[in-house]
Amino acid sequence: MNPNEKYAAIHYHSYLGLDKILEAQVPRSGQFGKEAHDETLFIIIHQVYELWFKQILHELQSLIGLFEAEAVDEKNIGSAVSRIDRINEIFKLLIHQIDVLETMTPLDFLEFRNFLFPASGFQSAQFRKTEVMLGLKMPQRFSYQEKPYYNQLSSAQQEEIKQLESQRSIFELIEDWLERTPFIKCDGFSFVEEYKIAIAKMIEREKQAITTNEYLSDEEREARLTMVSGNGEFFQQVLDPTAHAQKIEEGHVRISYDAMIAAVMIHVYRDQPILQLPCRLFGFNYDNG
């Protein structure tokens, strides 16, 4: 390219493709017949969902990017939260979508329904990728008629979703960048210890004010200090290693033992300067805990 094409005057037609996006909705119903009036909104909501895939494809990918390193550079965060963020938003959006396809009623879509056979959502790629950067791989889905979930998918698509399968995903990389937290042991200081102790003076002052409340009843006494009680023997299991191992093998929970508690840590001093952005990252914030 001659370097001074790219100060070069550009149409805003041309530039985002215009034609080629504007071309794009076919409605089967019109080549048998009459055409479904809907069936332009049915195309372009789910045209416009996978313009969004592609966008949380392009976010996700870099945030691989910042996370498959050994060493993060904590630089870097601030841009992991703001792709984050941006996820989070589109997905609202995807959500919201809903409201313009309900627009349409359920006899609107039974007038071009049957041309659209087999054809479904599950065959979106896109979507499928989503997934599996996310971390949702094939030992935490089921079946369906013993056969893989991509099995939908053209071969080329089946290719990539395998290679996906086989890299790490951003569950996984963020897990082990959670394990690397410095703090959690040092210098004669033990975060899971301390915690402990706090957790067990904060069950300590619950009972005492309970048990001095004249206000209530014996039998709404004895119902506060066993929910009381029964907070506490949570926390325990919380920061049992062996119960959170049992609860990996069971399937209850994916996180490994020292990322949650690196995770709690970031939570409980996510007032401090150097864990205000970690604690974003997680979707922690001052009005939602």
Given for the second form:
Amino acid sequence: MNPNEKYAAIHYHSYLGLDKILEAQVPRSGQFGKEAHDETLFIIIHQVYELWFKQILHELQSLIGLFEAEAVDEKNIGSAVSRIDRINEIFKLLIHQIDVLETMTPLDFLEFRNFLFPASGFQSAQFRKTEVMLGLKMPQRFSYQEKPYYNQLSSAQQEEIKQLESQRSIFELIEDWLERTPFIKCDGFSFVEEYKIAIAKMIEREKQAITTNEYLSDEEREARLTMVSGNGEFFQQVLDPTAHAQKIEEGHVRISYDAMIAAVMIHVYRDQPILQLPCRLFGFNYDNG
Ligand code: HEM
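Shown: the form predicted alone; wanted: the form predicted together with ligand HEM:
Whole complex next, starting from this chain.
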């Protein structure tokens, strides 16, 4: 941008398109008789959600652009982290907005509900696009009235959604990126084998501490030793590719074994400068894959 260049002056109102936005709240109750006071809130809160959905889609599209690259440029991880942080903050805000919606009672809502039939949140194309771009695809969905979920959308929106369904989602792209993580296995070093040894040592240390702890009763000692052995088995399960494939089969886990191992390694070595940003890119929670 050339700071010396003179740009045509612009007014706040026209820059934000407020004529269009502030004219877009048309209560149907007003068109069919007595206008219900709370319908304006109902319209505005949905429009605000849709505006935030648009921002989330804007961020997701850029993230997909960053991770679609054959080799993701390390320099882009910083932008990716800040854009994911922004999406998370927006989701927090969307949840908080329900507090405003709840200032409308069910009876207030019923004053205009019947004028809105059959409109429904099922027809929010942006909500569906957000789900698909995040990674919720047809195989993971229920059909509604034995029809595909996008049946509620316009044909143009359906085409867009089908296009997105055929593209790789941010979940799949980050899974690919994790699977390409170097150092998992190289020059005789195997992170999984080293990690198994570290866990076995940790479990042994804990058992030793419990066994020699004179303040524990026999029952307490027994219970704690059982718990620690359980932790050991849990880690072995996590690191066992066959057990992982089984969990995917059963639908308990979605992320691939290699991507999960990479995430564990990034988490374990999160203090290494090169891994600090990648670690912030994703929350580490094994159970929901
Ligand atoms: C008084 C407030 C609200 C009521 C009573 C309400 C009611 C419902 C109902 C009954 C459904 C199930 C679909 C259906 O039967 O049509 C639904 C779905 C949905 N609503 Fe709302 N809703 C409200 C507010 C909102 C707001 C503010 C949004 C923001 C955009 C929203 C977005 C959605 C979406 C996206 C779905 C589809 C959810 C899914 O399939 O996963 N709703 N809503």
